[in-house]
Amino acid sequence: MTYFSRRAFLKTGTAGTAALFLVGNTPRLLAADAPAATGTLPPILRLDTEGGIVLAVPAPDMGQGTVTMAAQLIADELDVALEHVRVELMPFVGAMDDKGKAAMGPLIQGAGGSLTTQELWAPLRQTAAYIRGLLVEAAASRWKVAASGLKTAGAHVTGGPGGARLAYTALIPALEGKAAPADLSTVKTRGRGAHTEIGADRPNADAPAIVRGQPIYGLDQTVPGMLHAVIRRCPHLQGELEKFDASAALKMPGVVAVHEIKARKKESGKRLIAAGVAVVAESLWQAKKAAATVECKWNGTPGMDTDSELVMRRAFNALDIAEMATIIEDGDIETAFRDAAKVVEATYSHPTWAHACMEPHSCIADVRADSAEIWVGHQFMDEAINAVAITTGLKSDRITGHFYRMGTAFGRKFEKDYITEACILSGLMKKPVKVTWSREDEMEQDYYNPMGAYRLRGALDKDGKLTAMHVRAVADGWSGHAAREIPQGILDHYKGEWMEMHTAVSNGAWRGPGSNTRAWVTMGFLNELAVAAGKDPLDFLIELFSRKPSVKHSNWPNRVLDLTRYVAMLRRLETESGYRTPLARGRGRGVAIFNTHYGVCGHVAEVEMIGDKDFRVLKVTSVVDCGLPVNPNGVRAQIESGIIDGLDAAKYGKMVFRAGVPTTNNFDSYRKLRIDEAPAEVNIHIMDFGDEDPRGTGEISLPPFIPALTNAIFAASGKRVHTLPISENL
């Protein structure tokens, strides 16, 4: 396994190796040739004489507080303000195996599953005490005492003699020639006691430029000398392209060639790339009216039996009679439900859901013989490599990204389809080409959540109390997950089935993947348990969780939850939310908990029935475990975003399919959330447990927010949703 060129990435000019710091006034190298074989090494760290620290994150940011956290963690281990530290984003550093393929290093360079805060936790600090220690070192060498004795604070280091404070740019200079080391892994770094930074609320870094408008998104990016291409898109799922007749697009202003896109499909037989015409033209303009021009032939026989009734339907009719693949079963199901009190029964399903990224997907691809480079928005570095890789038949050692921050991704920024498009018409033209999307374009070729039913049975006894659950699972993605949720695992009897429903969808990770649609069936069910049980359903929440202290989760990542934390926390929901109050005739409270990855969030949503087809949500109670949080702005930031997410999603998130052709391609089709439907309060209660280290939190307030909102529903309403969206189905 062989490291990329660490100087070819010097004379970009972002200096993004992980095998590198640097220092002084161009900024020099502190270790020019710092050995990289073990690829243990941390992120770079710049620093100049004039007090300026840059930091290369290697992780891209969507949304979800990756730069603002990153200085953070810099400058609490380096004692310095954060205004000091700049931050931007690394290039890819990893590795390339025997193959060619691009392979992660000693980082993971990408954004997804709530992982980037545990990923960047070590490193970033590690890297930053290292260089404070050399600092440290380096003015006990000039005052001539003992490095133990000083100290650091305000970018200084403390405690020479009478008192003595000299500033890091004055001991840079000290620091040039010395040698990193090939791991950091064991550099003390502070406890939790220590910290400046870390925990202190903190604005998005990025927040000025943002608002100020200015280029930091994929899509802004431009190289000299591109074109740019817009493509049209079978619309068909799976489906191809017969023919197409482009004379009228090749005669209007600017543009420079046609081309054929041929589809292209994954060792699944779900799309890669779509069967399409792009027009490459001197601007995206010319390019988008001279697309329109073009008439094309398509065949779209492969993906006709996917439409949204005949689908749910038959998802529905395998309920009934199919024979499913037994994932787990525990106890005497059978015995369970014979002996049983009461027996409750419930149907759920809901349909396909689109991403619908703010910012639709765009890349420019500068491919030449012998290397490519790309500028792109993109979820995992080493992916996007790849797929230029793939597409080229370049090693990945020969090629260069550059990558930006996303205006959202969701999960639909893991997929390569619009790097590989670039890839190809920059190969065609000798040029670089910028390939841009519109909207029809990025919900009609979306990797959609999936569609599911579930049919669930809960077994009481003469005391209100869970003894059993029975859960069967359709989808055409992810539904085994659904299956062997909690309560599996707490109760002695749990069997879960599921089936996997072909169609010609392609599906991809949705925001809390699996957990996003599982959540809502599992905590739905759990509630109408208790209104069975004729108990309160945070009362039978709390017993339920109480039964034992951990349970090891059967779903990715696989975790040893504790339950204790569960209850603390539904206590503590009971408390802020005025869970006990009693509410006017109309509204209603619901109640909900989850563990999504490595995180678990809780609510209290109360809602007021706007007469009998809609409601309005008046507060959002929520408690978070999300181990030390570094930036609890970021992470409350995190919480509403998913707590809207949610509420968009359960009550529009709808993509129908007529015939194998997806019919909601934009906003005034597929309903998005509105400003003033959004919860007029939320109130954010971060849990402290004691924990030195951080957990996600940018997937896990989502899926415990739809449950918590239909249960509210529910108690102001008596209707019971089990069919999203909600504004179809109340």
Second form
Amino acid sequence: MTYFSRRAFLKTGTAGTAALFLVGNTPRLLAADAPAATGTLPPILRLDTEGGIVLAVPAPDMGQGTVTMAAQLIADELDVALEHVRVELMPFVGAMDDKGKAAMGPLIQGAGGSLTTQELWAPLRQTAAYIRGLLVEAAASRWKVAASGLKTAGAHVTGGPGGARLAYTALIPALEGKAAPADLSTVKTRGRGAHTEIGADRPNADAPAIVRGQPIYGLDQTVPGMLHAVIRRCPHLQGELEKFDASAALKMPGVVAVHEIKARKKESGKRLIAAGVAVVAESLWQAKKAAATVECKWNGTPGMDTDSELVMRRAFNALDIAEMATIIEDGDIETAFRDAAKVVEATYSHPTWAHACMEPHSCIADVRADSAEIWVGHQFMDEAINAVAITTGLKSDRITGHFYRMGTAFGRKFEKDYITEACILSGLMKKPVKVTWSREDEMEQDYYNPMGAYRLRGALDKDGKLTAMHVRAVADGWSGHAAREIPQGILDHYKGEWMEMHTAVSNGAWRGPGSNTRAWVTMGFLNELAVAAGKDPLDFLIELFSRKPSVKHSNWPNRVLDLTRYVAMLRRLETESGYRTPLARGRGRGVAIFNTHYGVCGHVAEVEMIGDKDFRVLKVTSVVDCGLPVNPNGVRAQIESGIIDGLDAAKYGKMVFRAGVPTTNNFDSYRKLRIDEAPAEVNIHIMDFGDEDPRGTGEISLPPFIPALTNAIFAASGKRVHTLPISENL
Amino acid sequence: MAAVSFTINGKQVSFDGDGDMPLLWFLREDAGLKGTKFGCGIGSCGACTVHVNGDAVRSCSLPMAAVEDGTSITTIEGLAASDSQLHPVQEAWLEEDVPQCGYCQAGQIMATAAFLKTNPNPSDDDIDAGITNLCRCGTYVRIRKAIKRAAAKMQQA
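Would you mind giving the form predicted in complex with its partner chain, to go alongside the form predicted alone above?
Expanding to the full complex; the earlier chain stays at the top.
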């Protein structure tokens, strides 16, 4: 697969060659290249050098299937069969705002919050539908017939005189210079029932390149004349470089320069880039070997107090005594607890998790006096370009970004540190520079999933019904949102309090931010309440979710959750998992259901204990409400992925900081799950509630899997997991 | 180090550079074969798996000084007989639609291709014991199916 830079793309196109032709382009950012450009349509369709059709999709892929999904949206409206076309990532086609920064155009060119599918859903199909109309008009004009009688199928316009057909490949050049629609949002698209590609199982469009080992990732890129930089970054959280001695490194073969990198901070005060010493050499190995010889004296005092054990003790102390912010108060919990037949209390806690992106970060930057280019895998094209703009002072229309597939990202490749470092070094060296991170860098310099500790109280009435809940949350990030999670809004009496605890840890988005741990805290506690009430956990949840038809979720994106769907999904889980079938001793089932962003996922996990201290997941049954699934195969892949990732994080995930220094920094000290612990069987059921539109699934499976798992472990062993990771707490 | 001659995907190459350099970086940076991936640098994740004289080896942990004259190295780029005739393991990976991000999959495929030579009809336990590469997308359930599919293909062939 080849990704073209927007400039190369456009220049070739406007040169009038048959090789490349763009349908539409973006006026402002492209003004220098294409003064005649008037359209605003993104370039989703072109011909390659062999005359084959290429579909260009707007948003990058980190494994969540964006490229395939977006290609299906285009193909569906264009009447093109996906297996007959090539798919590639389009360049950034946004615009420049008044401050010189890159801004998204009508198509989102990023991936986060599981939003890409729903954000592309309308505009990308409308763009394709509009282009289909232009192709039909071009055929009508050639045949001298009315366009209204023509149809499209199989990448052809059909229904011409005497049954004539015209291939799109012959018509695409006739589109040149056609204007964009005055209002894209008025372009009509197909409804449910008329889809051909949407709703069909499609394999990963990049899989043929992947299994052949083609160089499609950011780390695989090279630029002629580039130098390699390896940075010795300060291992102390928020630490500084006091002094360094690079005299040995400078004498080593291939070493070109050594530069001190000053720490930079975000507006939040947390790290943008770490302090460090960059060794620049002709080859990566020379740079790596030389960097290892640099003697650094760090100042670790800013992060000294961030010690995992100390931090957790402070959090528990806060749960006991802190006067916290009340973020939600419904009804009167004091009266409800006084009137309760039974009160259940529990304390949950979890450590910090690292991303452990499969592909360590890298970026090539070529910063010149009046322009810059980057070659990078990043989740958001606009953010990546703006990182260059901020670092170099250049306006975004002078910056070209070349974007590549990411070897996972999970939210980490939203950050700009690796781009910033490459830009700084290229500016200093006045040459293209590639910065390559080690695994240790990736884990030590992460933007982690926050730690958290929670105290929950629940009141049960004489019938074993939950009447009130009180949640206190302490976290060094958004994990505190557990204090306003469902069943808040369902119960008449609820109080949520939280406290953000300062640590020197830089936190960031980690698959299902906040949801990833609060699902465990809340759905785990509901399971405890069910047991205390003498009810089956699934029946307990069905009773709870049957109290109201819907509830407004207090956590982002604050959507109204249809609880009748929750009940239907729980009933489906009951049937599909064989929930009522008794299990052998030492085995157990656990159930959980949770809304993450815009999607709801439920699981029944079935586990078998291995002695007292270990377990194996035998089978997982899952239900998904993601609206209309664009690619059911891709949805299933994401649900499978979330199950494994949730099992992995819950069982082993634990970053350890000692006196401000991460001491878990590679797969020997930070264990990750392998195939021997993967469930033997996973069955996924995508619910059909009749929705016309899709919602994203990349993050929805992991959060409910963790409580389904710990609830199953309780059912199998009688051991309640209140502290993660499970491996250290059974 | 003294020059050694060996083959990569059947092509003769020689090396007389820094013997401390892991094979991984020779393949990626010197030979330009980017299909072999860097994941951890400590031989744990297996993203860098290649075949050395037919055996699966984690190339991040094999220094060039340990590569002997006449060694035969195969990378993901050389696994298939040709671009149109993929190795059965690659075919099985496509048919089960294993890859998500895909970054670890070259290593998984290389590990599996070597594994099936000694385990032509593997059980789940064999797979659990023999395939230890890390996949951060969690494609393990599909990998298991793909390994069995590849085994069946190779037995039919």
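Here the structure is a predicted model, which is why all the values come from computation and not from measurement. Residue numbers count along the first chain shown, from 1. Take the two forms, superpose them, and find the largest set of C-alpha atoms that agree within 1.5 Å; that set is the rigid core.
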Taking the rigid core as the reference frame, tell me whether Arg457 has a CA displacement of 2 angstroms or more between these two forms.
no
